[in-house]
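Next up: a single chain in structure tokens, the form predicted alone.
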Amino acid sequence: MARTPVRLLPRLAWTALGLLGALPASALDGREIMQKHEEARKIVTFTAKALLVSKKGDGTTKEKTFLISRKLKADGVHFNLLTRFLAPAEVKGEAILFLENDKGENDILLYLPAYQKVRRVERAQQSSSFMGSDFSYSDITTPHVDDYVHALKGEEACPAAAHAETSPGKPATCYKVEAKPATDSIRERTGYGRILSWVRKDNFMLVQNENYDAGDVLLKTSVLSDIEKRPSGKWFTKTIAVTTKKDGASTTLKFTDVKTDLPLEDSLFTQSALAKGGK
């Protein structure tokens, strides 16, 4: 058998090393992608005015406006969030306090000015409608990486709604990631058996979700747009539109007068402050 001349071995070795160096870096897995997404949108504080527009299958429309404040907790992961409603008259003064906890064990407190009392939204009720909209209470809280088991399902062109926010003729590419609740408690709280997410490769921001129930039936689709970069370098989504599969009803949540990274006192996110009704 012919032998390779010894003098060629160093050259062959260097050639092999050069080819190895030219190989692409290992692809991110689903968890790593969602970790980057969570970091990309991790704004320490924000306040805004919100418009919630719900349209039923028969075409009837209802609008609600509220003020929203959110602050990152000391753990650097979870948030506290307060919504206080301004209109219409029947909900004016109502407020909801969302206190995120580890493993999705969130506390949600509702202030009802007509009764001058605060009541707790129990875990089994957190998958129910948020103020008559197609968002649930659990949708208003922030999903966190450790609450789900993630799997990358591939890469593809982002849904059409994301293309308008990229350069003309250059559709964005998205990671497609599947998330399943890490615990039965999270599954019960959210009402979702799995979630498919489309996350842009260029900025790791979410542009579309599909939410499925425990029987793998599609419940609703969410499209996220008007995504802007804030002075801190983090990203903020100003519009979220949800459409339900069953009856075609939809809800759009739009934020205006957005202010980020301004000081907010922790005392704002307490039951005692909630019960004061903004007074």
The other form holds:
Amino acid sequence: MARTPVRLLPRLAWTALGLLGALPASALDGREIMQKHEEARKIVTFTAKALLVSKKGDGTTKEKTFLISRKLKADGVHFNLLTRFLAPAEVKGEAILFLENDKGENDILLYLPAYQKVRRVERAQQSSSFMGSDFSYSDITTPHVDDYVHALKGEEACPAAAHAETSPGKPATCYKVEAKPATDSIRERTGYGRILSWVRKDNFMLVQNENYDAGDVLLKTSVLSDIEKRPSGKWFTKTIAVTTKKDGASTTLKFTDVKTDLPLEDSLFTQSALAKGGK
Amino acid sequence: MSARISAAFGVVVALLGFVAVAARAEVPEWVSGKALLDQYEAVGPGRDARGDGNGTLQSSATLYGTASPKLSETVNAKATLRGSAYRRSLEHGKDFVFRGEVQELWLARGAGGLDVKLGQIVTPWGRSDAVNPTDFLTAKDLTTLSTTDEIRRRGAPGARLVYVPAGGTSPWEATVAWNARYPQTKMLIPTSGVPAGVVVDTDPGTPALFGDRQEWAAKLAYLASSFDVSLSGFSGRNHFGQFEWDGAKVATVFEKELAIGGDFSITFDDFILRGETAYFFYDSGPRGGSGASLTEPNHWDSVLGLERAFGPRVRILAQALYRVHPSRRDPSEYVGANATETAIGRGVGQANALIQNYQQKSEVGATLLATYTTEEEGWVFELGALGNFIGGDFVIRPKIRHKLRDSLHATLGMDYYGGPTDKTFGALRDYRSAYLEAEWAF
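Please supply the corresponding structure for the form predicted together with the partner chain (the preceding block corresponds to the form predicted alone).
Expanding to the full complex; the earlier chain stays at the top.
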């Protein structure tokens, strides 16, 4: 009967410890990686002008522009976000207020200038299209670590679209993390059964997502680029391109005139302010 | 009259200015508006009754523009003007007329949770769809046929004060509203509902400012992120005119009223639940005009609605309506000083009951709005309906809206009034129409 010589045990132990030491990244599990990602992009306030360009399978394109303001709530985790549309004319003046809550149960309020009234968007509709684009309402809000159960699926070269973000021609390494909704409510609100994310090892910023439905069918792929470090040391993603698998339609959301960490009143993110049309 | 025409011309010129601005490569963020072309053709028995060449209810072009500049960090302004040219209209028949109206023209200052607004203002209250018992402060021009409800609104000169504690961040919101004079709704009056020999002026003029023409309202709202609820009170006038016999002639009066009300909305699962209610107390007492409900008696109006989407394309909103006039008497019980006065009084009371929808002590009704939207909102199919269960009268409004290109839409639809001709909507069957409307937004 073969036995492990007792004298070999210390060597094995050292080898194991050495392996652990040689894999500092692997010391992070999926949740920790996404916590670092959430910290890396946690900009307290920002305002920007956004251009939403949707391209359909037949090649036709539609553009919408809006102003966006976002502020971190007092809990240090969730955000309030306001979008106010500038063009095209048929949606001019419309505004949408996203109020993130804990447990992933966000509230969305829509201001319709034609009626001078605020309407609620029911939770089941939050997985529907945001202003006719390939983004859903829930895509516009920020995913939070506690809303998902994460699992590290390995490390690999970042997807090609992210190469230019690091060193051109020299693929960066990404963590590949799978996220599953922590509750049925979040699954229903987002419409996603799981999300596969590629997170850059160097700055913990997201460069690609694959979103799958409850039946594990790929719904859409998002590529995030123009990732820029702000004076606060946090990172800001200026371009997000989403492609819907089913019909090949795509939407690009591009932020310009970005201002971060500027003073924004909490009163801007209230139903009362929304009903005043932002005036 | 000439002053009114000049004012209308001025509004049209101002709107042309809007269009000139809009025609530039980039419309300023603070300018928006619409240009509308429409044609409403009478259908059914109403067309036959109108005789040869008079089947067009409305043929018009409208410019509607809003400028809302931000003058400083705390001060902003808004001007909303409407100008219409009518080749045919309900009010003026075949006469070619211009009509201009300043819907809103105000200056506002807001800081630290306190907002003050002064000028001509539209303040639509209420969370329900189409039927809003707590919409105490506004009026509408129902003689203008349009799919765009916003162009039918009528503002009033006055002031609004809105206070949100904690520098504007509290969920509590208190509003005080003052109208220097009451706005008047221009009514769509069924010809069969008007007593014989009475000529109805649907545009009875502009009352003087101040005095007993003033209105006051207050609202306290709690606006949480997942629900909201409000209580409101009002002292002013009924903005729907009613007929009143003054002993010599039948005049349109806007009766003094007090009202209390409230509304709420909440989201749960796939649904949005909305409710709205108000109780109205009239100067004429609980039984209405002459103690025999010759004008509308005190009453309670309530709406409870449920809305949900079925997938990304279909949305359905159903509302139950309930209105009760607890002390209503039938106008036929009225007895005047002599036979003539009795006959006129009863005729006037019955006309009011028909037009104001108080022919029964209790009325139960419902509304339905179902929409189907194709991708990119290229086509929108909509079916709207409103009916009274007790009277059996109703209006059905199917319409198809097509996006010809960005900001350019065409709408084809119908307003179908049905039910017994002696009931509120059935009596409006002369206004059954099919229409085509083109809309360009800028």
